[in-house]
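One chain follows as structure tokens, the form predicted alone.
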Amino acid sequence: MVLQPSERHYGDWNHGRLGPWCSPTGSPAPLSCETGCGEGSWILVCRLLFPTQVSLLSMEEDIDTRKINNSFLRDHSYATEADIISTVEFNHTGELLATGDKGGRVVIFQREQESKNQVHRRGEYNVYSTFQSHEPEFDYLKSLEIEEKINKIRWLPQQNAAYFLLSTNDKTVKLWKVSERDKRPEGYNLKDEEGRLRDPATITTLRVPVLRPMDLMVEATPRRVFANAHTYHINSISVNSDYETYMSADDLRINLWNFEITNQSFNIVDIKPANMEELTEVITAAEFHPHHCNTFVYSSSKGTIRLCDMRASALCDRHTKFFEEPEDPSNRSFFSEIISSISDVKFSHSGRYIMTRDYLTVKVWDLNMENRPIETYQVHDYLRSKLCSLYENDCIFDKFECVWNGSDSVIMTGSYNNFFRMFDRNTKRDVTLEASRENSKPRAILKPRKVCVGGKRRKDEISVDSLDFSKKILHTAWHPSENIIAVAATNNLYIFQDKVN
């Protein structure tokens, strides 16, 4: 089996035209399998529940009966800054996939259900709901513009028919409820059919209101707004395993919130020095342990990771464990501090390991060993000689994310030129793949790519000098239980899946 892409655009659904984003689709494959990264392609030896192959969806395909709020969708065929995807997240079942963009919008995709007539449709993700999560604001006291860009989205486990998710921009976290409605009440006594109030003197009989069927409507409503708690920009939010609390982290502080209380939070980490001139590091990412509600981890711009236990102290300024790899003096350079900054930290699903991403590498740490990582994977080491030019064009400050697969056996992260990398922890093999519209033909096999550092370049290789640094994959997501991945490449969303040979 090999990885196969498919692609779908979404934009102006009113007129059936293509919008600025595109969304490829995929079909399922369980993760109870062997995973190998071969020389020619990414090979997955596994059992497919629904062995299908995906074709390019028709532009003329009409959307279903769901009514979608598309008033903010752009009516053009080119991408703007607001269309760039800034976060991607599967929910706990993988049936929904949420994306946020720099325009403050959240678009939720739902996985197509299997039907006898169209078995191949199972695994495709279609637009389920769209809504404007955040609007641009202005802080008049600080003369500071607050962007509407969605920094992070985190799903809550589903407890009833509705879905709940957290979304945040630089300053404000919002809890959204996404629910379906397919009935409407009719037969009011004090209102006419158009909703206008009736004169009580004209009412001679009483009617019992009834519920009438209507076209399915997906509604997104803000249930909680958590604001005014962060002086600096929020970079992370993480839902606790008790599902009653969550934390939000900015550059210098981490706050703990209760979902029912919006007007106050508890500060659990504060690294702000009394004199800001003494500031040497900032918080870059934070996450709760997947099983222990008292444990969380946060990373810093110095390349260190701190594990904290809220049982030990109310204010977790003193860490329980401190993870840091000694620097190799031979690799010391002007850029060492910049490239060692950790851009993302993720607990494994088992809770035993921590994965971190810095500019050039992905590292896996064992919670029981603090002095060095147990695994280090080179993402794009060929860029080490290009750090000077990357510093000049600010690419060296890009923040790449990293994700685990459902069994913690494979990790994935992004790179430049729309490349993304996969590393098999068991076989120690790796593969470089490309998310490109040019390579996303229907039923096409996603071929591995190789970068030529020097010497004679082969036909299927790309020179390191030819890499396009404006095309970068910063945000990725992996289905929680199947071999389906979501990759955000600027304003394009790709979903790849397994394909039976």
Given for the second form:
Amino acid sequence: MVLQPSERHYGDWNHGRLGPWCSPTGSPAPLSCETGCGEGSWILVCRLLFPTQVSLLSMEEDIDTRKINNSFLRDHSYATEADIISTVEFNHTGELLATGDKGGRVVIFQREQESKNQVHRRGEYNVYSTFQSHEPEFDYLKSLEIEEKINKIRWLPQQNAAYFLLSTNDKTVKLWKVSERDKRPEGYNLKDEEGRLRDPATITTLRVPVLRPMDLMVEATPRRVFANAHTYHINSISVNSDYETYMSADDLRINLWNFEITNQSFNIVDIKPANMEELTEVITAAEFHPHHCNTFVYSSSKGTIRLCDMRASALCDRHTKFFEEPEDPSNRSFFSEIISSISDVKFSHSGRYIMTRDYLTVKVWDLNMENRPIETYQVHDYLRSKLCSLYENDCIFDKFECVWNGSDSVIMTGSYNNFFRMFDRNTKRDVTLEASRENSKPRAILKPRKVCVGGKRRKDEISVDSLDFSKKILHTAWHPSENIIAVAATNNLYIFQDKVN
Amino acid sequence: MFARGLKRKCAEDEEAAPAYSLQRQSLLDMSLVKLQLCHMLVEPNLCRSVLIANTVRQIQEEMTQDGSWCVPVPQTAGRASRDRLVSTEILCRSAREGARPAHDPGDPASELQVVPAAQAPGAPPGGVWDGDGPRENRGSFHKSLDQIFETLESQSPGAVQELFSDVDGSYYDLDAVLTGMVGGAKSGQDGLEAFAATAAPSPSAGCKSDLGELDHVVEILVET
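Instead of the form predicted alone shown above, give the structure for the form predicted in complex with its partner chain, please.
Let us now look at the entire complex, which starts with that chain.
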């Protein structure tokens, strides 16, 4: 299925033109405190996906029509619930960036190609393909509407010219193929113009078709649909390093799939109690080890992480390792369990560490040490005194994600008020930055933000009471090898990059 | 010195204890309303529901220990399995049906072993709250639960607002009391002393507007 291509395009509408950033050798630039978390070292490259802006675009804008002719625009000039970005993910080379939204759409951005006369444009991303991945459905047995919202996107490693990605909503995982076509075969004489086979008796000669160039088309086609395996809501999908299997995790179960088989999956974890009234814990996230195809982890609402080895048994109900930090009795409150619930778990690229995000902190665990994390970073500790209000308005249940940079030396996660945080693991420096239209002009260096914690509020500081809890950064992504980050703020996608010194 | 300290402690007992139990009660009420709203949905956010249910259990456990909740949950093991969370229904029924022996060894709740949040180092569990009339407390609990269910059953938005208007005054200090005892316990002070100190200022001006929002949500959900 190819989505109806629109005649309208939107391409490079961003305003910034930046100097070259990447290291000349093209090797991953290590993030030091000067270049990574140092104050004022991040600049806005472009802001994407803001419908108001996009629809204001007219055809006389500088739009690169050569490369994009399969993107479409929503026909409205205001942001709706459906436009809220619900996931962001770079592919393995960083050339493509995929976003999913609450309306079930997937938008793929492609990095501006490097060319000799346009060196300054590196780091910019333009729309490459847009397609409707999931549609709202109705479960007639349960009399229940299934949202189209894209919960997660995961790219498969590229093996040929085409790109493959998995996208999932609450119930169904789909494998999409995204491929380019810039030539079409012409000159067949076995078929007529409408594609019908001609009567062989009328064909006296055989013409070899020739490939003729045409406008580049980017097609997204669903190749597999993995449905009907989850009773609860899917929160994670993860591609295995064997490239043949992947897993999907919901609140109570984890299933293992083969990419070629859609009608069955193996249930590898099931924590559903026989009596649901005894349920006290749910699975919140799960991920495969980046190199060991037999190993995966999953996190729980009780703040624990279980590492399972599929070689031990087919059903991984018993974990191999169990990571849990003893509770600090001095911090105990009625909200202890809620704030220790893990919202995201990510293996480091090296596979040595696991990062977990709970409500107030992000923690790094060494796979070889189960009794406590090796590092704990406070994301917004000033909210500790506001937990009751945050419980009351349900913000305490927000699911913040976390990401590693390419060299595992810096971690990033989101907060409220459109703030996001970076922690340099080596220097122990951290920075709070803001993704907002008002405060970031293209090319401008992002000003570090500070939240006032008690005492007198200094100039440029924001008091805790004036934070906007409706503006939350839940989803971010870090380029696999360079210092380029994508930050989703409601219906805006911001691309920032490290400023070249 | 000892006597002086002791005297001071006693004086604060009287002030802090009712404030705390009141706020704990508000938290419980709030959690029960949230749970009830979860149950109105065909497929609620399971993680959220479980966390709220665990919070209710925790409060209930603490109230059982300090005597302000004399009625333990009934046995649930024999109940037919349903695709539902541990629910307020159990809690409500037990509150309505009347007494069972406290600290039933077969009580599933006792397996949870939740240490009370308010328990300061050195303070005997429960002892602190002995001054509270458990009977009176249970009465108010009865009242609030009944209220919740009446209003939710009658599905009248006005009634829900009424219900909240009854509780909201006590929300103001909740943040300070329920989360602010950290500092006190750390510094090695008497738990209650710190407790009373943190309870005194009432921050979180946002509470009131948040509450309005919740009202609104309740209204919407009740009407549908």
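Whichever C-alpha set is largest while still superposing within 1.5 Å between the two forms counts as the rigid core. Computed from a prediction, not measured in an experiment: that's the story for all the values here. Residue numbers count along the first chain shown, from 1.
Assigning each C-alpha to whichever rigid part's superposition fits it better places Leu197 and Ser330 in two different parts between the two forms. A rigid-body turn of 18° separates the smaller part from the larger between the two forms. The Cα position of Leu211 changes by 2.9 Å between the two forms once both are aligned on the rigid core.
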